[in-house]
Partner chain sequence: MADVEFRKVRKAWGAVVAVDDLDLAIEAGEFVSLLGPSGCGKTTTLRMLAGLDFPSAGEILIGGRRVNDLPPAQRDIAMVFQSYALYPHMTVAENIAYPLKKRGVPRGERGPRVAKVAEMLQLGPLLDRRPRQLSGGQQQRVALGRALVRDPRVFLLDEPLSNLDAKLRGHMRAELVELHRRLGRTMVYVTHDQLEAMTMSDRIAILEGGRLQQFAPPQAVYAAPANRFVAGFIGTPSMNLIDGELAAGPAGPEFRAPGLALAVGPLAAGTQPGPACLGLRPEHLSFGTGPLAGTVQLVEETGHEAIIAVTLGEGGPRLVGRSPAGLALRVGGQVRLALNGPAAHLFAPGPTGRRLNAPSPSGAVAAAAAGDQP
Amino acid sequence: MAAPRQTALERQYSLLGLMLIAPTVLVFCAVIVYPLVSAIYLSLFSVFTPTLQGGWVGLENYRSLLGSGEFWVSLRNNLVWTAGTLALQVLFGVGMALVLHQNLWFRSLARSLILFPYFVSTVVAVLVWKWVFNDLYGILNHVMMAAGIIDWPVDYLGTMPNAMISIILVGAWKYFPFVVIAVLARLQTIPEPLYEAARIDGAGPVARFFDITLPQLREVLVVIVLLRAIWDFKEFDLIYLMTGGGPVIATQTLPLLVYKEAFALNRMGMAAAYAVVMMAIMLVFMVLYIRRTRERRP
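Just the structure of this chain, alone, in the form predicted alone, please.
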């Protein structure tokens, strides 16, 4: 049976739909498709950054990348940073959301102030924390020495594992408000009769948390973990400003390695190869996130 032919009005509506969606498609291609294709294309060349001139090397950049010890160190640092800061964000975020969900007299003010770390500029936050962690005149060393906890100043950003611990703590402080917002929004939708029934059955606060609150938060926590894992994995400015990847390369992550290859060593082709590998790793998290959000749709 032949398909019905479109009327003139239907063709006009189809053309209008194409015209309306065209700007979005063009912007998508300009900011996502073109840079992605360009990065994959550049990764197949040996390109000198200042002139963007070079020759075809095929997969040689990827072979060099996989055989580079610096790549594996940076990947390990990336995973440690992501796992550490993500765990603290979820822990602090859920705890603070539970506190702010209670009927406190200063709750409105606290909910406003808790967003401060997330909204403050990364440069400003890093300057403050570098002053706190400074080994010569930092307030943290001063307080700890005055309290008799330490006898000598501690170098928090110049030695390991202090440097990694420091940037993880700062990252958790900077981004945990996002978890607070998401969890607090979900807490406000949990039916109160569930808690009332649990109290009648004799369940205490801990039992109510594990039997009611945590199961209700499971879906939103999965989404939070996947989103924050993607964002933390590609974090550049906070780590670069805090330690620059040092001491040596002890806190260097893949985004810092891409920057180093492109603008310090002037090897744009190799930097593109690192960026493509990094994108492939992040793609795993993105696929998990997309699948999870689709499963939640009715």
Contents of the next structure:
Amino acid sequence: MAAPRQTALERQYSLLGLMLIAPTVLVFCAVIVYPLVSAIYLSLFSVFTPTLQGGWVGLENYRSLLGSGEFWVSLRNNLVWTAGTLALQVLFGVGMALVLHQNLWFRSLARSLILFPYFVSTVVAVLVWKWVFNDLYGILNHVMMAAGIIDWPVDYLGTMPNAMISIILVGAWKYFPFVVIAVLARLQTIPEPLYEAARIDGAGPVARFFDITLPQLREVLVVIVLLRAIWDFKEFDLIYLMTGGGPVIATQTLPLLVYKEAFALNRMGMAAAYAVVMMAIMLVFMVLYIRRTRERRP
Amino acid sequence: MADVEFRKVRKAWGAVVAVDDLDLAIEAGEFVSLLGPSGCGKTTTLRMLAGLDFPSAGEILIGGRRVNDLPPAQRDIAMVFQSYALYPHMTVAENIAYPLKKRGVPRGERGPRVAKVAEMLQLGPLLDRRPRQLSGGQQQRVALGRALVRDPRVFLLDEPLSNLDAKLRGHMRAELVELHRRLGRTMVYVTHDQLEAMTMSDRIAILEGGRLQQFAPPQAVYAAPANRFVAGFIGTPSMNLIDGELAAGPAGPEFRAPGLALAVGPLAAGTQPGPACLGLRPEHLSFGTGPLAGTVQLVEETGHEAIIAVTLGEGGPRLVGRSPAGLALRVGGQVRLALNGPAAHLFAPGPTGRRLNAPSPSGAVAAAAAGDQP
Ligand SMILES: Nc1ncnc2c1ncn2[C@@H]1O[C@H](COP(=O)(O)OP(=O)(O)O)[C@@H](O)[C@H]1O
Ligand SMILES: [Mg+2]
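Next up, the form predicted in complex with its partner chain. The previous block was the form predicted alone.
What follows is the whole complex; the chain from before opens it.
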């Protein structure tokens, strides 16, 4: 194929373009490609964490990983946690955004207060919630017993399914403000005449929500679900600090398993293999999700 | 019986009074324009009729029924918004079918009705597209289609043509008139464009500062403006308005201003001499011969005619007139001119000073035009 000859000016422009994107490409290689490649490389070795010494084992790490029951339990926990906390975040988030979008006199105050859980450091938040959930001194048990709902203190973090429900709720509390802010920003850009036209066309409040608000929120919800799913799937500190993965491994997700392999069991190669598999799973989900949401749009 | 009626309607937002003391009765099948400058309360009036805003006082009736407390969906109206307000995620067909769907019209009945409207508006090939894949004119048609499909009693249109280019606007004007003729429904049309109001309406309601200035057929509004505001607002180039004095002359009433004394036609009974305003349309100036002398300020040749601005005498009033093309005039030069005194309008002082002319002969034009109405 004979490419048309470039003029000197065009060549100068493309050179400038290359120079301008070069730093980005270099940084991208340094911070994304290099760690990724070295993690995959590391996962092919058996490495003792304290000395970082070890030998080539090929795909042996992956074989024992897929054969171990702990991997499958952790994966299942991870999916339950992600789906549960994400669903609650979106539900609370959209609901709260709709409430704040109304003309409430305390709206600006409420808007800043709503961000509070998102800003609080996870360590602080977890400490507070652990006290709330504490089976002996916790306020939750105290209140529930005073109200006569329960006769005996409930162990919220040490038994199943209580522990999973507790971390899902705390995760929803901590991260729903993100959904509120994103949805609220979008709500404010929906043109008012759309709602007025719908009122004239005979749509009641519920029909207006489903026929106008929800379709208009679709695109922002796709982005929110995508981002929050990635972040929730790899959530470490909140779960680690709340339950440490317990009771036994009932709330242990893949990030906690990676940590355990690397620093408790001192098997760095194995930890790298878990991390690579985790990334592959997220990738598959993301591709499927993006495909499906694309298809539904014209 | 009037199809749409406003009785002493007032709308205030805090201290801002958008509409005040509005009395308006629109007959069934009439095409009425609400005309006025930006901010005069046209949209507010229409929105109160639609049920999107609520009057602070007064009553609104549609078909003899008081609708103040009825939600928009139960008023038997349809509205076309200035921004069209098409549902962006629905196809053209779904947009048009939406009002039917929300009123519980069965699915099987919706299809034929949408098809009928689509054919009337030539939307057939576009039915599967989404609003963002349409041009402005096509979106406009879809908005019309969504209003038409329900066959409502009253159509409300808020500056529906203002987002179109000039050529398309002319075309859509003709189409709307044709549509109105075919449907025979009451239409209330908001516009700030006097050309639209003059060419399309049966009657024009002219609003200013939230108050109704005149409600009359286009010819009457032009020939016998009810007050000084209407006189200056209607007509391009606008009417010459000269402040001066009304006095008793040797042969009847005379209007006097610096450099000008003009015998004027019969005045309304009870008119007293004193400060007044003379209004003279540009076509009532004639150039070339006449008792007056003016200095040419500006000549705009439009091809078939010329718009000429002159000042009378030394520092006298500035007048704009039209004259057939071909008059050789030089800016800065002198020209003789005559004013058609009997055609002049006279108004009381003040920005909305009332008309002082006797109701005829120009009033006869208004009466004849009004007689044409249903
Ligand atoms: N929602 C509102 N709140 C306060 N003032 C308003 C509101 N809507 C309209 N107004 C005021 O009412 C007046 C009339 O507005 P509008 O009916 O939109 O004028 P028009 O359509 O003739 O341009 C304006 O002075 C406008 O500022
Ligand atoms: Mg308006």
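Just so it is clear, the structure is predicted and the values come from calculations on it, not from any experiment. Positions refer to the first chain, counted from 1. Rigid core (definition): largest C-alpha set, two forms, superposition within 1.5 Å.
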Checklist entry - Superposing on the rigid core, does the Cα of L59 end up 2 Å or more away between these two forms? => result no
Checklist entry - After the core is overlaid between these two forms, has the C-alpha of L265 moved by 2 angstroms or more? => result no
Item to check | Core-superposed comparison between these two forms, V248 Cα displacement 2 Å or beyond | outcome: no
Checklist entry - To one decimal place, what C-alpha displacement in Å is found for P23 between these two forms with the rigid core superposed? => result 4.3
